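Here's a solo chain for you in structure tokens, the form predicted alone.
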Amino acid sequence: MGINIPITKPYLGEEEKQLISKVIDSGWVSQGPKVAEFEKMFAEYVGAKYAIATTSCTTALHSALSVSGMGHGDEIIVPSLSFIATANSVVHCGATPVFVEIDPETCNINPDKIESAITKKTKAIMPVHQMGLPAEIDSIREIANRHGLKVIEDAACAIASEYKGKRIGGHGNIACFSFHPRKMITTGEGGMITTDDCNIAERLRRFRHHGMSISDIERHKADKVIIESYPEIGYNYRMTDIQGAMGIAQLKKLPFILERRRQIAGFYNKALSEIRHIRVPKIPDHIYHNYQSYWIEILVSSPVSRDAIMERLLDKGIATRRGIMAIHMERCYSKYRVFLPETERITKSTVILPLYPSMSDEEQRYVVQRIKEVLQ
């Protein structure tokens, strides 16, 4: 049987099975006490006052934008270098994404490019902590405060990452996280919103539950009949208790997952930095990176193209992914077409390599050796 190294593997075990089994036995499998417990644990972990679970990071972003008052005629500043869900969430709430250039060193939105994109229609800035590497939050917040804008963080990849000693999600903005299987921890699918604003938190809880004035669990615990009301229109964005139980188990494993990912990234950094034609990630001193993904840039000096490298590695049993997409280059966003040279260069020259907690030392060495062979 040949070598098969996937791009990632979720770190799951008996703990998840046991907690999920207890939920099934309880009979309460929709949103309930386990989701509430997971929310409390998550808020405490990131350092936020409130956490609100959703079905995905996309629905988390849509909820955050909608509850923050974004709608038709509004503009939201976003990087184009991101998964398409970032811009989709803006369009879903009726607003217009305004794509801004990145800093090619970090692949995050460049604060120096934001101000020139602000108009009378601008209502928010949505920085993306790309591949888990935090964006320059302080600079972005300073610009936002000066222009009266909201900051809503797309923190899909950034669980456990830190900016200036504080975990992402704990900086006072609204932040949205993902629990997709490629992320640090997973609930299969799922998302989380963190905020310090009690009014926003309460509206988000209603928004994910059709706009209903009271949750099912509150109604279930009541000692009298409660007739719910619907003060606003919402969506069904509820996480199930099965997912909540899985999230609890995963969050307890996060310290190990984080440590192991950083160990593997450290090996990659040392081994790959010695190979010509490759640039490894550059991490600013004030950033603590979770390495949700590990990317390399294939330099113009390379004798082999990025796509050819990916094909040859796949032939050797190594899965890779292209660097993060440029949303403005996709056909469905053609009417928002802009020229972002750094974004376009990075999306065409970067490769994401396999990285997951159970990855063995032998597998790591195999990946590096095959890259060396391909580039030679």
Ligand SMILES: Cc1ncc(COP(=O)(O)O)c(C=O)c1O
The other form holds:
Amino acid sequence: MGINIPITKPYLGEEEKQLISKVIDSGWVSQGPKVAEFEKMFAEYVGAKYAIATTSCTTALHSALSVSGMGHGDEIIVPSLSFIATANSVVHCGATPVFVEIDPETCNINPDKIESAITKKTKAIMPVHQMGLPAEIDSIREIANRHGLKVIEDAACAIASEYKGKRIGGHGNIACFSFHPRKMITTGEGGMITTDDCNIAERLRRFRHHGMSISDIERHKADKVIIESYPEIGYNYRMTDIQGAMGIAQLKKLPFILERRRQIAGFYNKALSEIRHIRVPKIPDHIYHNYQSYWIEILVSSPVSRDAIMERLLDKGIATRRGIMAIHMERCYSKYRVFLPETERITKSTVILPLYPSMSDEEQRYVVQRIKEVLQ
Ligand SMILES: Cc1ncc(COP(=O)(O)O)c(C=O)c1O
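Got the form predicted alone; any chance of the form predicted together with this ligand too?
Now the full complex is given, and it begins with the chain already shown.
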């Protein structure tokens, strides 16, 4: 058969190798000047005052929730239709996730369903920009302001996406991003938190560095002995300079990556909307989508089940993934009994298709053609 189309392929090359090898030559491979440079570039790119790098988006979320004061007895509103790390990060800081229904059009938390989930214990709303498509931040913030709640964005997939003309991360809330290889840009593993609040930024820097009062780089540069102190308990959530260098190279490629993803999604949108039994994503006018993931819904009219379609595509050399999981349906969250019919329908009926910057026209046509055959 000879064709093998993966779900994604990170866009890496010589630029990453060169920057990484310079870091190795420098001898400073733990967190240092390259992470600081990457943070500065990232903050400028999204339009936030500060960016703080971490080891993953999961640890970014844990840090953001913790320094925002979330802990035992607190409730945090999240969508269930998300990767499990969204809810895990809430549990990691001792709080309780409260799962809220999505809008099936966008697969994002439905603002109309948030208010009825707010109790005296609610402390924050954590919208997820699912698959890169921004959630309704303005309505969510309006509800949060009315009830005195914080908004912390799970922006794992949303690097370069825009809401009402402004990039995610630049809307004044704390936002957490991922650099896992399935995301827009990668550092192998890695995360970033953006904020406009200098106090929060300072506390996040300490939190990721064992709660220590001074960073390694500050101590290294000092011309006198500095004895550090530990004003609060922290973690080791430090990104390395090897990853920082990779992030810098990746960020420079982001405009190209974004353009390619949008071109390929444009092709899918057109070609797949002509096939019966499929629903393609519909993007609201005020949203600029990065297409970090491209999903389709298999309608109930389909003669073939979602799972059988995935099996048949795999037989033809095409990797797919089930749509986003529903966290409340997993065994480890079985004590959180909620009924979310739209979430349950969407998780069972959607498929994520291959999409990566180096995907050729032939590969794109091959995917569409095979889907057409399977559904006939
Ligand atoms: C919505 C969402 N939140 C959080 C995460 C966790 O990101 P990381 O793998 O960087 O910890 C992911 C990763 O897939 C995600 O999709």
